[in-house]
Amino acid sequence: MPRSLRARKLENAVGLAVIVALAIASVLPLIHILYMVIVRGVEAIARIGLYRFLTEPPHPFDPQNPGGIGPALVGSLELSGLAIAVATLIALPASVLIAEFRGSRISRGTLLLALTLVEFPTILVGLTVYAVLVDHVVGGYNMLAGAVALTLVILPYMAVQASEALRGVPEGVREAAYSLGATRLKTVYALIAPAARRGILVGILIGLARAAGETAPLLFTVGGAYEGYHLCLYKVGGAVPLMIYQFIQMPYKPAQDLAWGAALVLMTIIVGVMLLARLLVKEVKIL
């Protein structure tokens, strides 16, 4: 065998060996993450059931009995929720019109908010909605500039993504109803966005696994209070992500405890939804 044969083939095998070893170190981090969340937040719901930790509220002091997440959990379900209703109806006609009248200052203008607002630090928004919502309209910390936030941050992701799910669908689609003397708004809301459907379903679902996961929002407007069932948009309220911030800081074996096993049902959450965005995305369908 030549020796510049030889040559090539052990750094191409050096080179595959490299890239496997980087690939490898990238993923035992996370792996590591997940090994801790899992075992963790396993013996935490183990030593007070299932059920119990879902519903009752915490005990962060009582060793003998943590309690649950469940004003946090409801207060989370209450915040997404508001977010996504709200959110949704504003990304939807954004993404109309980012995708469909891409020509105009306008639409282009649009894309460019979304896009820069995708990159803002979610910190800064939650500190923005304090300014206006929690400082100066409510005067305290309240569910409601924590929906705000949460909308602030998930609009522009689900905007994004409807607009890539129309302008997915083919162009002939387009022309073809224009040909049968159909307004560009019915072409649009009759037959491009039917056909987008999954498309802006998993924007939306990506929206809500954004917001069920969001911490940085929550600490400057919705106060952070589990004693109770909180659903009031007006009163103080919690979230997961927000309880798990934290109890994992209080010098409290039960408080942590709660924390682990916070994070392990906040991310079985987060990995459901996002494998059910998967799937649709691999079932897209045009037409």
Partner chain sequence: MTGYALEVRDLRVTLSGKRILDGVSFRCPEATVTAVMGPSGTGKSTMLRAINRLLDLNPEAIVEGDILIHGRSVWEMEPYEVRRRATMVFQDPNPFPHMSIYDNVAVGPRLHGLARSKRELDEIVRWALERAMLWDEVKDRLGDPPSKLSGGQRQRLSLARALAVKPEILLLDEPTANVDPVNAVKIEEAIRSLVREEGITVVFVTHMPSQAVRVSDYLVFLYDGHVVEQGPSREVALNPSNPLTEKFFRGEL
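Numbering follows the first chain given and starts at 1. Quick caveat: nothing in here was measured; it's all calculated off a predicted structure. Heads up, when I say rigid core I mean the largest set of C-alphas that superpose within 1.5 Å between the two forms. Compared with the form predicted in complex with the partner chain:
- Superposed on the core, the two forms barely differ at Phe120: its CA moves less than 2 Å between these two forms.
- Core-superposed comparison between these two forms: the C-alpha position of Gly172 differs by no less than 2 Å.
- Once the rigid core is overlaid between these two forms, Thr268 does not reach a Cα shift of 2 Å, moving by less than that.
In place of the form predicted on its own, the structure of the form predicted in complex with the partner chain is requested.
Coming up is the bare chain, nothing alongside it.
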């Protein structure tokens, strides 16, 4: 008896070791990415100083004064800000339709559309917006097209996420809310949505992180211009992930350094937003 017990313990230990080894192996690439971005990013930013790196335009061919990512950062803020605002305005009513009017045809249709769009390749979204807004309406790369493409990418995701947050409100709370006798819309907006507000906020934050990090929808919409601040919606502009994509491919050291620095900034922003979202999720669980 004790023998087989020992054997089983050994088996457990070996099993555990294998699992730990596999876990480390799967986390290694992530650690490597973090390491690379931090080391090369810090190197690039330190050369010019954080403030100047964040505010100055880039000089990708000037090893003496490589400049920074100011215009791209502002462009990213403009694009993500617009996308998150418009997407939130549309996603919230859509999620109410999905979650609180279940059973109706329009509700099921909305959910199906949202689920399909979530899986839709983002490059195709960019391509479609290009065909309409860039090629047809404006006649050139423009920030508006980028904002529209980003909106389309994050909107379905946010609608699904918010509808799941609404569905997560306990049935008892939902019934009690309706039982107070307000109209259906009032009940949802005054009682049920606030009860799900953290979950909805998490969806908005993750949407924001995606909007800030997506590259494919911007490839043939925004264009990529980094010399000065381009805030005009119907003109060409830039964004941080697009800048990384474009600068890393240039055969010049200063351009590649700029890309690494930009990568570190982007990573910091996204990790920050994600951490905030995690914090909110944790608070949800405590409640």
